[in-house]
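Next up is one chain by itself, shown in structure tokens, the form predicted on its own.
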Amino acid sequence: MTTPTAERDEPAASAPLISVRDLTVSYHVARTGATLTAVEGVNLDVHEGEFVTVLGPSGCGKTTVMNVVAGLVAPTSGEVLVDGRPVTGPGPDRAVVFQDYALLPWRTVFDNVKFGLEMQKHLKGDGWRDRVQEAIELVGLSGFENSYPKELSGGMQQRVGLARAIVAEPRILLMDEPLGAVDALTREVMRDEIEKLIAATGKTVLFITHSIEEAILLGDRIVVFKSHPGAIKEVIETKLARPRSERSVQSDPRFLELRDHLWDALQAEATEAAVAGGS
């Protein structure tokens, strides 16, 4: 099986935004006694402005790598470096989007997004309440300020936590299958609406899905991890041009390319997965 070929830019001259170097995590299981290696070895750069896609089959530890980049779990051997800083828990340069929404349900759409500017202590002076609105109307949720998560759809409920994620200007977004909960014709709106967010506020974006086409739709670069423990077995560039939509690209060449190979190594890793579990 090879890589799809193609035209390649020169290297990035400047310093990663982050870099994770060697990173292992393992985990104690009680009840076992066992060690168990959720990832092991993986290295990876990601520059200022770029959006980078993870893909790979469940289990294999792409939500560990973004916690310990979050600062939410702590390496067992390795490093990630943020702006040449080692992380050492969270911090106001980077904010994550969860697939569950995570929305406080006794605040309203407002006071959602405001508590991204709680959590960063940036309620001093008065510019705050602008930013609130101003994230608001980013994510197209205008007019539905006062009204309370329950009475709003699956996808406008994750844009209020985007909205929540950019109000604090974090230099670096995780996106941990922000789209994994809605519907098919929501999740393909909000693809778009994704890219145009990024492409308004040239964030850095390290985005989890386990779509293929969600994956070459968004990404610049597309990192797929392998299990058993978890490590990148490849990256690939996707090399299509901006805007993208699924109805401009999915005839195109490169993109039928890409999800061919994708699906390829996802197949043989799932293959190899359910071998090696049967043996």
The other form holds:
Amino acid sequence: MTTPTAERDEPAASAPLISVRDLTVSYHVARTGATLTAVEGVNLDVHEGEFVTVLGPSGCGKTTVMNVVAGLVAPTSGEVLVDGRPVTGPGPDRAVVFQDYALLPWRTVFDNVKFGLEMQKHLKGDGWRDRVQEAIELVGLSGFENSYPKELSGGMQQRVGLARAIVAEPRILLMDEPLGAVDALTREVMRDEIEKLIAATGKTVLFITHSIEEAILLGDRIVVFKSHPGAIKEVIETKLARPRSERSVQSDPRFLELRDHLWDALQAEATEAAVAGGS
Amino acid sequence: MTATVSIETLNAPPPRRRRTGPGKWTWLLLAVIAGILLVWEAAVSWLHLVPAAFLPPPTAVLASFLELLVDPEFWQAFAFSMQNLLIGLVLAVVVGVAVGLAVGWSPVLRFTVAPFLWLLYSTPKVALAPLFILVLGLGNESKIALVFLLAVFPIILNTMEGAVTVPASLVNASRVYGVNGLALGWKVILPATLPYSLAGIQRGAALGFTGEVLGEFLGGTGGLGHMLEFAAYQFQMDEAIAMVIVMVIIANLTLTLISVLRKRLAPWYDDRQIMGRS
Ligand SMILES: Nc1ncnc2c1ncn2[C@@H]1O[C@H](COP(=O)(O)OP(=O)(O)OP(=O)(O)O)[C@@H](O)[C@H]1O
Ligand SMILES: [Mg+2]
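Can you give me the structure for the form predicted in complex with the partner chain, which would complement the form predicted on its own we have just seen?
After this comes the whole thing, all chains and molecules, with the earlier chain placed first.
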């Protein structure tokens, strides 16, 4: 391995902000009466200010783990601690960017983003308007404030979901493939924006993606999942200097090494999954 | 938002509904109607195939129709019917939406109450009309009750179905941003269900009108149904047919009004998704 270059400060000694402990989640499928174990024995600590990206084949339980951290799904066994306390439900310290956007179709873009602040009662006066507007600008949707979700493309809707999470100013951002439907160019711009935003605000991020490049470019650490049953296969520290632009990093041997490694790991997983699924 | 107005005019969102087609079909429909009227007039007035006393020609019906429009008795009957219809419908909407939301949202109620609702929905409630008149009398009450009874079930069942189909992801998103309990109902469940409720209200209004007229027909002291019955009894077929036309117009105006309301209240909803739903 090459020597690590300048790293972001890592509060390694302090207690983790998110602590996933021996987490197992089984879904009961009412239709068939069967029980499906989505993830088994997941352990993961995420420290304050850390950016953790999650890679893994489809259906390996990434969203499930994120939902437990968000407080939307209860663990079957094990637990998740946030700031030392067990998660019992959603809270204002965590915001989620949903894989399927989950926008309110009867609200305009502006009002959908506002939904992120809706219940923050301390927001008196008109200050929140600026915050909403800022978030909309950040995701590049100025001019579409009064559009309804169905009038937007998938990528644009996804960015509304992103703005809604950002505007809530949570300590922890849980992002489930937030750039999955965004086109390549916008994706690059958005990735830079996310990186800058996170660097400026010191948020803690759990970021699910299907893109190996994205996982490397954004993550301080990369968590690789495997399936059958869903579990963590390995956790890799990226050890790449920031800011990491796509260009500068392309020629970095560490980047290439990571990319090849992740590629092989996922390839093996996908093959295994296909074999297991086919039997 | 003031700053965004100018931008919005530049990036005006595309028009929500394209206006193609209907023009052509409207003309075709009018042509067909005109053709039918012409054949009818010819058969009765010129060829004397049918005695005019049984089937008055369109011109006679039109004359009766115009007479009705200046007849204060007609407008009194109109007011009577519309008042009952409105009261019955408002009650049906309030009860129907509330019950529909509760049953749709609560799994317990869904499994215990919903089967009975379907049972009642498929019962021919028209058969109960004489009973209502017997119990509630010839006045307004029996009509309002009939309107309510006929209108409330489609509203309940549509609302229920809407509430059941609220996407889980919307509820999850709401929980993440702290929208729970009553706020969840008000801000998410109700608007998500609204297009379904409105479809139910539309059907309920049509059925409710039937209930009103039927009630008046069977035993009444006023209203359009009563007038129709009276005209038929006196063998004034031209007036009777004119009355039927009035009723068709009222029913269609009501449906159109609710359609417009649906587009105003739920502009985000694509009509095609709930077409054919009853
Ligand atoms: N609500 C649910 N009920 C039953 N099974 C579920 C439910 N949600 C997820 N599962 C199952 O759990 C497993 C993991 O699902 P999950 O959504 O966490 O995968 P994922 O890693 O996010 O996949 P993708 O990359 O495709 O989004 C899958 O096999 C899925 O079928
Ligand atoms: Mg997922």
